[in-house]
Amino acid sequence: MTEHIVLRHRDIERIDQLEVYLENGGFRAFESIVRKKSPEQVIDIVKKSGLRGRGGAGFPTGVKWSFLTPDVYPRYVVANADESEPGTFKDREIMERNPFQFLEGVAICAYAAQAEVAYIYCRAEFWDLTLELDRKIEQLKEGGLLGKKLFGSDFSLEMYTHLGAGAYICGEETALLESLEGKLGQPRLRPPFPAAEGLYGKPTVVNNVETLTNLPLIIDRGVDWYRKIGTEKSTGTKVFSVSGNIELPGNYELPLGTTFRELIFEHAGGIPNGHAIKAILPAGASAPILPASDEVLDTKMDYESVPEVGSSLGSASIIVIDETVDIAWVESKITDFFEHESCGKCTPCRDGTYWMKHIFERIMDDTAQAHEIDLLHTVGIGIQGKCLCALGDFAALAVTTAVERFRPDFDLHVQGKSSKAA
């Protein structure tokens, strides 16, 4: 792949300044729809695209749009700007870097849910990349591409940011509305589902950045071309962001299709030290971990093929762990994480994670019981499918998996082997 479709920045310099967004055809594609489509004609461009989203479940975007309630006004977008995954770090940089284009994409967003307001929720932590993006904004506004009756149409927008208070749970999409309406962070009962009552109980499209910051892209130069880009049900590019043991981490857009082999040993220069590759955890901390083996290094990471060997690619944030660390330290440290990030409204998720977290305080310390290796996977199973949104199964899909596939780790502490004994 020669040419980036989200990281554009790294193919044309200063692109994070408007007049050098503009000068390579920044704003054209929103205000041709604008002029000369209809909001159901967007949506049908990106259906024909087959645009899944990228903050992790990789539902088709043009699909979600279409369920938004039909007649049911005002309308809102909303960008999940809450990039809160372990091991992800795509969004912030497509932010940083070609700002614009994720703006135009809002904006098109915008006119095919017939919203004339957006917001951009943004992670706490983002409060200095918040103030810039308010920053492009005003620009925007001054420029007469954002603002009443665009382009000489009916059609007006305006685009606020908004910054979080720093929890994870927020990047959950109906957290994040309760959030945005001031309530605190924690999941609704679905349904009703934000197309049809979302912010202020209205119909609402919730997309990541990096879904959004494809449309441009997609509405300037076609359907075709952008088919021509990953698999047939996996279509485009995808920002891998792989962090790790690994010589080269950092963000990776490649074709979706794309095998793990690939990615870590001929972009991200492989293992350091000479070092053997031992598992892979293909979405942060949120999906099952994977051994390295043959066949897993040469799956395509896309939507259809990571499940056939068990995991997900959600985010796409590729942590690689070689055989020099400690499975059931990693998997400690993900249920610290997600005991400490669990918004409590759920009993199996606050209880779950806070046991599975003391049971991981007695094996770190080699005084568990083998016993207490079972309990800790029992624990997770029964976590699973009983919360109200998949943090709960993130948190257990991590655990049980690793205790499933990496068990000769836990014996060790329990055995008095391992390398706290050592």
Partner chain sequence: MSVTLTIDGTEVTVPEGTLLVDAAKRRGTDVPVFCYHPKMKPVGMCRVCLVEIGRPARDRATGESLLDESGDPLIQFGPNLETACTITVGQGWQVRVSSEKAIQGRKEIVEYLLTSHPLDCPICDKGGECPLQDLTMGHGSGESRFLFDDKIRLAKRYPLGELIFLDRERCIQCARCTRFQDEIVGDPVIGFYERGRRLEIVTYSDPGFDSYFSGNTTDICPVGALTTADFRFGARPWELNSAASICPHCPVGCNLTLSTRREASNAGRDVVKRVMPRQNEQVNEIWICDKGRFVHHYARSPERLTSPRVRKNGKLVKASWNEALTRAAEGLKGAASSAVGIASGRLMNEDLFNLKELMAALGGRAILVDSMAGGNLIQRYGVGVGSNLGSLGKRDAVLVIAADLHEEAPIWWLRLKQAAERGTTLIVANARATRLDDYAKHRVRYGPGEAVQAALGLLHLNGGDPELARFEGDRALKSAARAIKRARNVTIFFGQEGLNYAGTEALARACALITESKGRVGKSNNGLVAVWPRANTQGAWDMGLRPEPAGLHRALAGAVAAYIVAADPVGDDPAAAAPFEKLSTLIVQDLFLTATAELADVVLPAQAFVERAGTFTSGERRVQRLYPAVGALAGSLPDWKIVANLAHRLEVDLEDKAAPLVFERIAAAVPDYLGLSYDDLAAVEPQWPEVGGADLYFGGTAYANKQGLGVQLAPRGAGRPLKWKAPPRASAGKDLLLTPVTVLYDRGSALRHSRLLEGRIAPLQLILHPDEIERLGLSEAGEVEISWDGRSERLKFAASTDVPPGSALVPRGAGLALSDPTPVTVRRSNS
Contents of the next structure:
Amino acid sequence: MTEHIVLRHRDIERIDQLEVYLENGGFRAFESIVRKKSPEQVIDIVKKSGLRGRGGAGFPTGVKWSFLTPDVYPRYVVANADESEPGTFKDREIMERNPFQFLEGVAICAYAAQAEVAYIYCRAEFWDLTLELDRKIEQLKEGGLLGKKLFGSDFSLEMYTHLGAGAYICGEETALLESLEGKLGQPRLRPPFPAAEGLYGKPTVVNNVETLTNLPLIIDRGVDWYRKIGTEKSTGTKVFSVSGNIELPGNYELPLGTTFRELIFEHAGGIPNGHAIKAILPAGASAPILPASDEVLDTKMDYESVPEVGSSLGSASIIVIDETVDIAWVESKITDFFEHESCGKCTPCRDGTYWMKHIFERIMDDTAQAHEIDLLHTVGIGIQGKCLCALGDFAALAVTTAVERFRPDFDLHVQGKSSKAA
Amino acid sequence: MLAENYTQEIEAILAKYPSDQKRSAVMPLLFLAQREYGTLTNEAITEVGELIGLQTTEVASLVGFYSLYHDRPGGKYRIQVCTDLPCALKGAQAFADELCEKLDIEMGETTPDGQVTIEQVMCLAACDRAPLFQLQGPNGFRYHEDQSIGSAMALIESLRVRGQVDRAHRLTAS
Amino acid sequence: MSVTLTIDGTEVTVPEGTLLVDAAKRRGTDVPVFCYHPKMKPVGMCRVCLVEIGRPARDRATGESLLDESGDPLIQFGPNLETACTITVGQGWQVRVSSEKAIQGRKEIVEYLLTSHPLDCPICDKGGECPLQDLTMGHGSGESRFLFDDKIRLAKRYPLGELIFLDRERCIQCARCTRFQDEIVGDPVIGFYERGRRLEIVTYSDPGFDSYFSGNTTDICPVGALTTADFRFGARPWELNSAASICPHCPVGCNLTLSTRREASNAGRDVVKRVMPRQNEQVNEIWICDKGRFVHHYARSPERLTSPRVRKNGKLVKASWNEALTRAAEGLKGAASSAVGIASGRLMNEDLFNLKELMAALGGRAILVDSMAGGNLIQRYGVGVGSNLGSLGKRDAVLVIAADLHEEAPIWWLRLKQAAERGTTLIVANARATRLDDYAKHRVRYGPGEAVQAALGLLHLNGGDPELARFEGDRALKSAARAIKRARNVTIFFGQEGLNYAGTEALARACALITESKGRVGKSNNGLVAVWPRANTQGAWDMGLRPEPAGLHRALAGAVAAYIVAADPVGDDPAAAAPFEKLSTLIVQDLFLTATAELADVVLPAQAFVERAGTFTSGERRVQRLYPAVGALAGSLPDWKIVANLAHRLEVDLEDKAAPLVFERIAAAVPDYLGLSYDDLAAVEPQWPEVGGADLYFGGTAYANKQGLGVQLAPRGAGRPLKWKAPPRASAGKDLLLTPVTVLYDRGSALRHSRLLEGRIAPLQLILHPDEIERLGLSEAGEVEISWDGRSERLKFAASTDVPPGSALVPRGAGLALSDPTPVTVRRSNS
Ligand SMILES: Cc1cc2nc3c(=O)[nH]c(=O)nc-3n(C[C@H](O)[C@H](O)[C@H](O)COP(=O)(O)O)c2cc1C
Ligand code: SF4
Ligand code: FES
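The form predicted in complex with its partner chain is what I want next, because the block you gave corresponds to the form predicted on its own; please supply it.
And the full complex, kicking off with our chain again.
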């Protein structure tokens, strides 16, 4: 891959400066749609591009926009910059290094949705980054690229940043909206979906930072150009955040459909210290764990292929685990995470993660009885499909698949022969 | 009093949200109160509630839910080390433990001079730069990535020696 | 529109939009629930209501139903169980509540819940009426796979204020209590703190859990996490008997259940252990306010009178009933037509009827101390039969004028708030802001004491007399008037705030005329409701008692003997003692030795409502029955019986045997009550939501109503033309109009004698506008001196921006002897 779409700062120096961004065609797409295209036409372009949500669910972006309740205003656009999935650090790089392309993406989305206010919900840890975004938004207003009656049209747009305060669940879009409304970040019942009743009960589009950052180039260069990248059903590129036991951790923007093997061994330098790869968590903590078999390594990373080998792509945060690591320990860390982050609204997630955590404490102490590993599995299975939001399923899936796929690692603990790592 | 000392900031915060949705301002206002008072005491929470017409309980409930608001006293600075899975795979737990040992406090505790609290946190979205922590001070958060015990202790020393909050914060900015 | 579906194989047809749990319930299938409550919006949190749902499959392209081999609609079941509490039914669905998969799913949820729940059922107040306990029996697994050591240990006795206690271990985080406070009551003073498994209920209000409705959370809590201070560890539910009653504290007439138990502390006799709401969807639904719930303890006060007393050698001494009644009879006989009876709306209809009959037989008068007019107009213009605040909707309007319902009639406040949230046009008119304002579409402000002017302005704009033009009013009043004009149905609540008797008389007329202007007098959800100071003031009017417009001293002017029942005029105003002292015979009948009783020649001990049978007529003119819950305090008698016994000694024939027989006489003599019987009042019909029964959890532990919904009386209609009255002229010249305002927790004898609510009684203080405080040069702390009519008092003061200009407020019944608004001079108190 020679050219970046989202991580364009890697190709163009100082693209985080407005004049550089403009010199490189910045805001051409936004201006052209506001001047010449109807919102429906923009939605149509995005639908045709095949762009899918990069926040985890992979839902077709244009289709989501078309669900907005007709004729109800005001509407809102919310950029999901809560990036809290363990192993994910792409949105931060995008907003830090290529901020104007992201903001232009927000503007394009807002025009398509006919929203005149857009919020950017950032996790509070992105404090400095958010202050910088505020300055960039100011610059755009001064430059007439945001504000009232843009480009002589009737369309006006304001953008504001909003900080979270340390809650993973606020990445879930309805919890995010609750949080933005000044409430506890607990997910809402769905339906209604945000497109019908979102922020303040008004039709709302929530999109991930990376999703939005794709938009300017899709509009500017066209659907045909975009569809040439990636696969038939998973078009375009994806920023893969690679972490864990890996030589060159970092973000890699590659076409969807690149194999795990290519990403891990060609781009990210392979496994350090001559160790062998043991497992892959393809979507941070939030998806089934995959044994790093040849079949898996040769699987294409796209929204269709990863499920075929028993996991999902999610936000494509690839955590690489080498042979020295005890998978029971990995899962205990993951369980700690979800137990800590469960919002507590629904029973199976709140109490199920707590229960799993306690079983894990005994497993890691080597005091667990053999049947407790089965119990752990049963508890995980019991959580699945019963929760209010996907967090509960995430929490359970990683654990149940680990017990199924890496049972020996668990058994070692009950036999008192643990091989604890880290 | 926030309303007097931060009139402009409060106005700017409220201006972000529709006039009938003041409640949305509660989170930024809590950060403001935390900047002013360090700890979110009941009085501080009540004050925030009054600015936007919320009951103290409603605001306190948010303080309890979100992990970056503090209603129990801690150090002026909080060193929040990520020990989540990706960082742990890179030895973050050992880093955190060693840091505690160097400071002679347990995880979650504050140095006797009241300057620095050490905490473990979940993923900070910087997993490629482990070990790392963020520094939560009165004026927000700052990342300190690719850390060693040496660099961390140097930072802590500078915070403790000066005690001059903002200046030290600026000096150590990456 | 209705929808037909099958639930566990049986077909049911329910209205479109019905939630699946409710549909199942209507068919007799209980889907277990914890977080769902039929009075609140579904949240789908607890996940215990899991069922399998099969929906008719459709062809994606054509949208047509697909058929299976046998030609029936093809039903597709999703991979996951779904929550029956959040999903509205669909046509042709097949729902499985009792399938293995659904049962297994629910079992898992119960097992998760029990990981955090202690197993202290044997000492839990909810034990025996606990949904979690029942569900564990029905759905839980036999043994716990969760290690007991892993259970969280948390505070088991955490006070959320002095009324409600929280057991943190027992809380299952269903949020019913917090949602009740937020959604239904609008007092979000309890909330969740922390998250995940660490979630806990907290309050930061001062006083803790500061809401007039807090007790209801203990009813709807599906486990024993929330308990009331007076009931926790008080008794086990299965030891309790229950009796139906009616709350005697305000004109709403909330239906109650009194749970009783025999106790050694009471010599093996019944004691009221708790007061809970009894469902009456037309009156109080399943709620009551905290006054109604907690104040009953006065009935067990050691200060209750247990024997009659008569004055001998200047001293009140204990006497036998015979002696006391004989002495009283002599006094009344001597006075004959110069005798006055004085009673309050605290009494039941039976008492009031007998008293009225007795006084009539003597040729004397029966005076009502509740000095507010309009009872006769309510008889003509009261709300029509079938009126129900719970049914008000978008086409209806409600005007509340000169009343603060949150303080005076909390459940009306609650139901009007909810009506407003459903789209009913709520108009609140008052000289000051009240808590109903938050929900009002129109807020009309008038000058202190000028409610009548405002009402006449509304009347004028609704086609009243052109002469009324001078009352036209400001923009807010005009748009409120238009709203009244536009609405299909109009209900008017009028009170007495800022008015004297003549003022309330003029207000009642103006309001009656506004309802008349709509031409729908007698129809449901149309008409007048008086916000009476007492539970049965309307009944008193109906039984023929009338206030003395010029005040009690006038009524006593030529009197030789007075018979005071359930009233304490001297306690209310010590300066009013003089005329009582001049009487040759003063008879006082009460529960306590009141200040008036201390002056009496004869004191007769009466019974408390918990000991009594009788009827109250509510502000909405619903006649409702009270049943005795506990045996009477030895030495006391019901008021009607005392009156009858006294009457016999005067050769007046009154019913003295049983309350129902008194009521038979009422039903024969009082026109609006003609033909009514206790049986009619005891009739019930099915109500929704269905509470009680085997599945108490559905509505929490509210009591199903098996003892009577009461009978709403029909207004007689407009009849002879009514003429408006000009507002009484306010006397000028003084600087501030001091207005007594009613507060829920006043210093009345009930509250004073029940202890639990002591800390919440409104303090006696003058409430002034901050500008006034500045103008008077008052320092922040200290006292003021107020003077009027040659009297003066020193009082503490407090500031509030809600005080209208030109006036000052004082809580009614807090100790200042002023019941009418009065111009006063306020100055700094020297010293
Ligand atoms: C528990 C949970 C956490 C999530 N966290 C994030 C997040 O941090 N960032 C994000 O963009 N989406 C996150 N999502 C996905 C969002 O709910 C939502 O699908 C996404 O913002 C939609 O944007 P997209 O269509 O552009 O992907 C999360 C979802 C769940 C269930
Ligand atoms: S699944 Fe977990 S995070 Fe999601 S609503 Fe339930 S408790 Fe909250
Ligand atoms: S989720 Fe349905 S009753 Fe709780």
